[in-house]
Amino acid sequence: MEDDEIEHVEEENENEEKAEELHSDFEYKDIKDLPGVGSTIASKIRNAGYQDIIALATANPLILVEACGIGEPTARKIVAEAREASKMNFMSGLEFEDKRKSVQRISTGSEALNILLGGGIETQSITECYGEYGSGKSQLAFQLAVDVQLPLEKGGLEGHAIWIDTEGTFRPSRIEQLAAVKGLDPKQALQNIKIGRAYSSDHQVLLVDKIPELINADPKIKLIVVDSMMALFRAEYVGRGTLADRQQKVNVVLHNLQRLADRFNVAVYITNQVMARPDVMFGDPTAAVGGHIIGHVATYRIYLRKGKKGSRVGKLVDSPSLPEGEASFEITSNGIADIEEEKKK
């Protein structure tokens, strides 16, 4: 066998251990292993939604009880056994070091942006992505959700995706087209996406709750992509009366997905609307829909808009490591892409 074959065998060996590790971390196990919890206690807090032991682990004991119909002392005691059983206590810097080196990235189509965002849509994170109507959001999404099943070397994470859908724009003939570019079985690669269609911000929340009973499924899911986080949200909570019910269920809704993100090293990718600020008298008027509870949950936030000759900005708003910038790409048939021009530079 040549150098580089034995190389190339070597290196393949290593990602699988390092897949097996990642996958360990996150090993399905079942509640009922849990002391103290017989079957029916165990159906019964499977039936509110808390399908594994991490998830009961970050759960609230008091939302436990309501949940599943449970004493207060009993529920917190399943809650503390979980939470033992998962081991979530303090680690050093260097622990947590070590444990970010399992964070992967799936490639956006852009060098440009990929470089703005630090080599791509990165897992354990959720990405925000906000902009006008025809600014991009959703074809980024498309994107991701085909490329993410591209092997590790051309920028994907050899996986598959959840899409929820809340306002009926996902598009089975777009994921179709991509993939034929990228070199995938059309077919397969919508096989390979997982489609929830919103119709009320209590059914959205609700697939989301599914989203672990998927993922226990299908472990190469690797990517969650919700378009739009906040369209039926907008539509149904009206008036200043409403508002603060309406960001309290947001913010349940934005965390169990950032917890989703951290039990699956999956990477998720929100898309949001905009709204006009009357009181901004000069520069861009435009803001996020959502207030600063998206800001704050967001790991990435990044604010699209339409540049010169049809070409797309991403700017990137916040980050917990990277530097505000832009990076301009274009939208084309293909898909993202950089631009022509800046390609030849």
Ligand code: GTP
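Bear in mind that the values here come from a model prediction, so they are computed numbers and not experimental data. So that the term is clear: the rigid core is the largest set of C-alpha atoms that superpose within 1.5 Å between two forms. Numbering follows the first chain given and starts at 1. Compared with the form predicted together with the ligand:
The Cα position of Val37 differs by 2 Å or more between the two forms after fitting on the rigid core. When two forms of a protein are overlaid on their rigid core, residues whose CA moves 2 Å or more are considered shifted, and Leu64 is one of them between the two forms. In this overlay on the rigid core, Ile115 has a C-alpha that sits less than 2 Å away from its partner position between the two forms.
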Given for the second form:
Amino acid sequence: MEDDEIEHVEEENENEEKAEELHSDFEYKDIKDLPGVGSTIASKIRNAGYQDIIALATANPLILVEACGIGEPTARKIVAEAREASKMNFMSGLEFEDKRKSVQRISTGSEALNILLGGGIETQSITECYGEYGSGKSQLAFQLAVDVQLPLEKGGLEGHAIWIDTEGTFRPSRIEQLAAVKGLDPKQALQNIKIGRAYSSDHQVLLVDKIPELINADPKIKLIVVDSMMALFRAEYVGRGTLADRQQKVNVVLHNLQRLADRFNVAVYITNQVMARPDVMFGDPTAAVGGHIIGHVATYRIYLRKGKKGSRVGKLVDSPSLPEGEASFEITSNGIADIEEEKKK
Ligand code: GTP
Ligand code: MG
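Now show me the form predicted together with the ligand, since the one above was the form predicted alone.
Following is the full complex, with the preceding chain placed first.
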């Protein structure tokens, strides 16, 4: 196995130029993902005290030769790859502007809500939707997972979706129903969504880690849903006095999601249940439970609440570039929709 891995590196040395091209914009997350490393060498590197790519980037190749039983050119190549992979990348303001130009939007199904969000939910960003049970967070996710599949002129990206379900609330029948309403083939629409059911917070972390692989296999993926982001973390860390641990783990997941959004130009939509606090008399009565855990990472935050006559109200909170405001919409059997004019009166 090791021999194979070394051979692989040597082959790559011959094709260095090609390799550069292949790896230049690839982000390695783990030592074992570096070209020519693999799991056996990776564990030897770790045993030698280099736990991650950044640590490896500063390693002396001669120590690797000793610790991993590999040749010096191979060791140098591995360290060079680690350096390349952990390089901090600056970009000019112009490059930044260009990157922003590639931002795309997915329709929510309600024109009013789309306008509030500047056209729909954005790629390269995390949109967090928080609110009480039954406020429509999951319904909006179903709608987005269908709408992302629509052609551009209908508010979609002709894309596919990934759905991480932490509460067991994904409903294939709802996708089929919404797809039929939009003129999509219901079975095909379901086929275009990859669902991962997370049973623990660790499992949720692993599923998120798996996403780059899924997108590499299916570059049409344009939306990642995590419904809900916090449920498992909350359930597992209740009363354990390990809030800091929980926070750290949640932050890792959120930052990984943000990286995915940037790297693959996909939209990330996460939900977060918050409970109304009757003891809070002034200000936002739902702000407390877990609300702030995500707040600093998500680019867009929508607070959903139930409105008059069964309607829903979405409020945009803390947006970097859009004015705060509210939009009313309805959840109907046909999906998320604007409130009909007569009903507004
Ligand atoms: P939690 O996951 O419990 O925190 O809630 P949530 O915010 O995800 O709520 P969800 O999106 O599941 O919204 C559920 C609500 O959507 C229901 O209470 C209904 O009011 C509404 N809803 C769902 N399906 C339909 C439908 O087919 N027709 C209509 N009219 N309303 C629906
Ligand atoms: Mg839900």
